[in-house]
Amino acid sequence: MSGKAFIPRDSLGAALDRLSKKIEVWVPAMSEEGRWGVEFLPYRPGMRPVLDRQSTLSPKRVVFPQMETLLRFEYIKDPDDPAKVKFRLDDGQEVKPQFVFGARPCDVRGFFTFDRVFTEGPFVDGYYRNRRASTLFATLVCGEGDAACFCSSVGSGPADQAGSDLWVTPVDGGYVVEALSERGREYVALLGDAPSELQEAAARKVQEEAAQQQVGDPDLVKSAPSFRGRFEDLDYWRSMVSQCLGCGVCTYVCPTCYCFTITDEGKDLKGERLRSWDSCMFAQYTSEASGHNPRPTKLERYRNRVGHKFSYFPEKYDGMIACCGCGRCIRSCPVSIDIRKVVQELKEKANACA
């Protein structure tokens, strides 16, 4: 079985309609209403996936979801002895594989942040954890960034393929698709015929191209000492987000944010459990039961919300920075704070006062 495959421009749909019938799939699409411009939807014939711009919204919810039912309860009356009640509890939960195609190498990379916090440890999140495991992405080799873009700052890169299944390469005419994994191999034959040496070689030259270029100028890996040493400086960080909203857009779109909170909703005797996303930016999210709020302001949230990416994060997890380098909250906050000005100024003035 040939680990490659070609896949004409024009019979791109096609493709995925094949793939669709082995697998649910998902692609970035402009969002059926419109909110969110390109994000990740289930594939379905006729789609047409938007392959060259990054996605306004990461794959994060095919694998963890912006809401999911974590179970079902409901309360029994036993109709001979009302004073008796039974308890009905359903935590079953049904996974699929999934194939994720066109996904960015951020937003693959984005995914090891959850695997550290949901999979190692003592305690193991099994609705993340199993989802995760059957999930396959077939990943797009990025041609070129925009202003935004800075992956090559928090150490990865638009040539990345950690994480991917499958490697796919814009050439002339269409797409050139590689097999990183063995699960990645089983759905190759299905996209299309082995490639030709020209489209073969055509595809290194772009691979070889893309692994040359720098995405981001600032260094912000080794971050850590630099925001501990700056911490009560709170005049530095009134400047940096003076203007924010508090609007929690930018955990929203994030790759690596993953703060949720639990609900149980229902009436008559019988309801659910929810999980869904919630962001540090929030005022409400720190608010204790007895009123206290140890993170009042947004000053206190922001500086939290920089401090866990590239300060408490690496330091428990071995380094690893809790950033991806997709730029997406710098291109979705509507007053345009930039993360990377703030970590990279952090860092000077730290330096200028050493």
Contents of the next structure:
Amino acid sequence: MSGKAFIPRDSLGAALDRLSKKIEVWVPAMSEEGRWGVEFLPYRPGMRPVLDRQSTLSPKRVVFPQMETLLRFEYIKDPDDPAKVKFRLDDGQEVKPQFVFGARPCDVRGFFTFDRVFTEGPFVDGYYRNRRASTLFATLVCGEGDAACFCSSVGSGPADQAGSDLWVTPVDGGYVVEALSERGREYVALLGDAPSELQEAAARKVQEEAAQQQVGDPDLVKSAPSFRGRFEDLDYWRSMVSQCLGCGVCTYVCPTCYCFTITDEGKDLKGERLRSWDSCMFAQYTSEASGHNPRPTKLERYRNRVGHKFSYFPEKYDGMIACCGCGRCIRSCPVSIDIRKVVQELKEKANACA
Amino acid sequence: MHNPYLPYPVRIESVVTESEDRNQKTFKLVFLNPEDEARFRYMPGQFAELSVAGQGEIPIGIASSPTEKGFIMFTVNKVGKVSSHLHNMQEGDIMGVRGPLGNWYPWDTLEGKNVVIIGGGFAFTTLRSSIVYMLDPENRSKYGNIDVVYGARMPGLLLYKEELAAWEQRDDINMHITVDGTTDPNWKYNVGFVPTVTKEKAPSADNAYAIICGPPIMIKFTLPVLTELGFPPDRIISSLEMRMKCGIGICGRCNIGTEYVCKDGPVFTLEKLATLPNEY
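The form predicted on its own done, now the form predicted in complex with its partner chain:
Okay, now the whole complex, with that chain kicking things off.
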């Protein structure tokens, strides 16, 4: 096995058909009736993956579903003694191996933030860990950044291979695929025949060009340490967040936003405990039963969001920024709040003071 | 490995109404499986998620002491959906407990030290755990003087009244029980706010640590008193509350800056709190 394959463009469907017989495959595709853009969906024969632009939603849901069952519970009446109730809890989770085909480097990098929080302890989230461990990524060398992209600003880039199992390079007439991990290697031969030398050379050229690209301001994160100095500057935060609607779309589309809530749903004597995506931009998120809310307005909430990604998280996790630079929050924000500007300008006050 | 989201099943052994306003009830819980009790090894200051399937979960400080075997105990204030439901549950009912969670009061550091405990209202739960723990014959010699200032608005709102009375009788703990006000002619203890009584009793800061839990307004006015008495910020210890879901440092909502109250707390020194944003 060479660990490389070429998929002619018009055979992509056939290649994914073969792959999907072996393993569940997720591809970026137009959402139902094209309602709100491109999302990752389970591949079915005949489906047309959208690989020429970044997906509207990241593949976050493949590993971290928007809603999942943590526990099932049941109260069972004892027929011999109706006053007695037995209680049963079940936390079984079914995890299938799955393959994400057509993610971008930023999408894959998003999971690194999850990994630190969900798997490093002191407690390990088995639901996440199991699904993460059984998910492979075939990642596209990224060529089509737009004005909202800033992956290089946060230490990544269009040719960042970290976390990927297969490396998919678009060339004239198709895709050159190469294995980056041992478990990725098993699937290469399924996808196509070995590439020609010319195709390999073309792929190398695309990769080199991608690696040269600087996507976003390289100095952006240098402003991040100024966060603490800006914390009490309420005028600053007010000016940045005055337009915010608190809709939460920035967290919903974000590949690194991992916050969730837990709720119980049930009827009569049976039910489930569910985990669902939540958002730090919602007032309810921190609202206590007593009525007290430590982050009562959008100012505190947005400030915490920026602080978490660019100051708190790196402080806890060896300088790692909890942002993958995909730009989705910028593209999707209905009032055009740009987190790059908010981070960048953290610094200016600090300079003025110095 | 045990799934941290999976509660241990427990049976409610007893329910005691603690306060005259009936807003605080104490639940004694017994593990259905003895191996779960063995796994639930805790220290005073930790909390647990009380879990009622179909209702949800609430993070509550553990009021029993690890020196008390065979049960765990929680005093729950009736305020939201789960706590209101819990208040209507009965002896014999089955529910769940996840934990123990969070850090604890620094018992290693406190060895050989005098300990001043200051509590207000129904925030006396993990303080009760601490007092029972220190008074245990196995432990009492490890600590120096123990001073306790505990206040409530009125006598009927004090928790654990029988134990308070018993501790009053002992000579190895100095109790300073107080109420904001009372019309009870038989009231034997202090009248006055916790900060005032703390100032009056003036427990020495010499070789001492203070642990303080209570409503924010009490803490706000007691801290200057402690400072005046000579307690430096690294020897004033408090326990915080925040809205929580997972309780294990993952779901995101209980952070104060870099720290998660559920995982890095709930116990913090005043010195540490001074480095964090004022968002709690």
